[in-house]
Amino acid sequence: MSGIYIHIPFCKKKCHYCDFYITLNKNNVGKLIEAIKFELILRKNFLNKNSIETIYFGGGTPSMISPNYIGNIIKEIKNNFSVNSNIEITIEANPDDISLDNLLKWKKYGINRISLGVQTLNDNLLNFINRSHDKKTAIASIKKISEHYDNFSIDLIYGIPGNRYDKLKNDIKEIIKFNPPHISAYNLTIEKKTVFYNWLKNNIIKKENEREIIKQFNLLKNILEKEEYIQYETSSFCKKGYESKHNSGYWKRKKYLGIGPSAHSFDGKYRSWNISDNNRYISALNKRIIPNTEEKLSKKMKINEIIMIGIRTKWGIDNKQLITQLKYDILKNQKNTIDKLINDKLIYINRTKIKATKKGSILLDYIAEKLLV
């Protein structure tokens, strides 16, 4: 099993936090989408005919395109790839684009999973991240997809600076009245390329304590863990059976395929990314070119890689599978490490798997390091 990364790159304004490739020149999007369908066609074997059993679309925002764009890409990856008939197909979507005629062709073309930029429900923080909806408008779009689609995840974002405890508390109290089925929620990242970082170099905001960010990650944990969610990643919460098919693929390091401008392919031996620029993009499918950089993997990237994703899930980082596809015993190899951080009540051993404590979940970045070799 598989899965197909799709990504739109266009977007109505650009949040302070994103460093994702975007643009806010729709001019070429009719031409974009037409590269897109040709390099799923040059690379329908990249899979080796290996069943298609999730297909993202994210960007960007690809639900202010036209929904028929979506529903022609969704046709073209149908035409030349075998596609598990219970496929779970998934859009990204901003609250200002959830309308009834988008949802309904939505759905009518095949997608029956919807991720939902909130972020917050604070108008001043979402003013201060420059999102482009309020939070009436937020409220008004979740309701309209609970009413038209059983599964759909709403994404939080916490540690924005000047988003106290008891913000975020309201936040999570009010979205959780319509039980949705997945909620992800991100610690704000201020990465490198962006507007808060500027702002950041320049004084003008100062970064979220530690104690704070741990206070509001808890606070999120305790309340969604006593509404019945599983938290299944660091950053992901669902009820039963609504974990995400497509990010459960990237942390069991299955095979996908990424396709549009940036977007990251992984074939179990190499990663390689599309150029990052519509116009050379296009430019280069035009002449039947793929516009891609290839790494191949090492065997110390692939442990480290098992190591860094496994400990973030509630999988585990599995030593049955570092023994059988890289024959390195970590429980072995690294035992004294292991056993500190066992000591110290970090991480805990179910059979072949490591997996981190409650007091561990704040610190995966220190296990991690810890256990890479």
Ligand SMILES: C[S@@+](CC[C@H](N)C(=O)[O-])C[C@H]1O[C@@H](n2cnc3c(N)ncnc32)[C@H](O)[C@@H]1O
Given for the second form:
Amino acid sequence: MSGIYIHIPFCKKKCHYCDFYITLNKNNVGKLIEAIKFELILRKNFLNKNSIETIYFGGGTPSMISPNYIGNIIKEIKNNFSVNSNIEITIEANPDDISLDNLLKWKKYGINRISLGVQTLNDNLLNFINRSHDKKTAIASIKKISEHYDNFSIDLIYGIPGNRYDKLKNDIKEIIKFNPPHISAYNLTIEKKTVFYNWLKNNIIKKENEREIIKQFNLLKNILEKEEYIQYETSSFCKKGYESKHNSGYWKRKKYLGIGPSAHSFDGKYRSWNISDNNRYISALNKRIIPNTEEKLSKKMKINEIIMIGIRTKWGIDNKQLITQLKYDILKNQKNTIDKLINDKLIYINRTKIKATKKGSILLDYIAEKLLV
Ligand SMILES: C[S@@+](CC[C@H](N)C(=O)[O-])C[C@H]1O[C@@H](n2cnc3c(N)ncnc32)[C@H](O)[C@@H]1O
Ligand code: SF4
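Rather than the form predicted alone that you just supplied, could I have the structure of the form predicted together with this ligand?
Entire complex below, previous chain first.
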């Protein structure tokens, strides 16, 4: 079982925190979609004829291009790959693109899950982070989606400078009234080459302090747990049976094919990434060349990936997987470190798995750093 990720690199505005590859120039959307279709055909054997369990349209803002383009890409995938009958097909959407027409067209083409980028319901903050929508549009779009889709997710960001515990509490309470089956809550990261990074360097903004961030994270966790959401990964909460199959595939290290500028792929041995430049991507594909760079994973890299990803999930770091796939027994090789982390009440062992405790769940980077080889 495998997944396909399609990167649609267009947005209306660039959010001040965002470092994904996107452009505001929509002139070559048609040419880019053609190039994406060429790439799908050229790489149809990448997943070794495994059946496709998930398709994920991410970005960028895939909701802002015509739904017909999305339909064409799904058709091309079905023509070239073997597709599972209960496939999950997700589209990332921005609130200002949620019209009834779009919702119905996406559904007609096979989309059965929507991931909506709300981030916050505070109009001042939405403005501050340079979002293209306001609170009213966000609420109206959540309502509309909930009337037409059973499976959808809301993205939130906590730790935004200027946001406060009480405001975040109101946001989350307002959102859960619509009973979203999935919520992703991300801690704001300030990456190089973003407006926020520049503002931070020039003292225009200050990073939120660690204690406030932990308070906000615990608040989200507590409210969502009371509402019967399961935290299956650090940032991901869902009602029973509504895990994102696509993202779970990444965390379980299943193979996936990433199509489009800047998209990443993984075939079990190699990780590769496409060029982050629309024009160069299109001209390479017009010559039937795949413009990517690849890196073979060493045994050490694979062990470290399993540790870093595993500790973030409810499934934990699986020693059985490490032993069978990589002949590495973490429980034996790192006995002293593990005993110390258990003593500090940061991790516990459940059969063959190492999992973070509640206390450890806010110190995941620290735990991973101790366990890396
Ligand atoms: C790939 S983005 C694109 C989704 C869509 N274009 C949008 O912005 O609504 C997916 C999600 O990642 C999160 N995200 C992106 N950059 C982030 C950052 N620097 N810190 C925390 N979360 C971030 C946001 O919640 C966003 O909705
Ligand atoms: S809309 Fe999404 S992808 Fe586009 S700039 Fe904002 S966060 Fe990034």
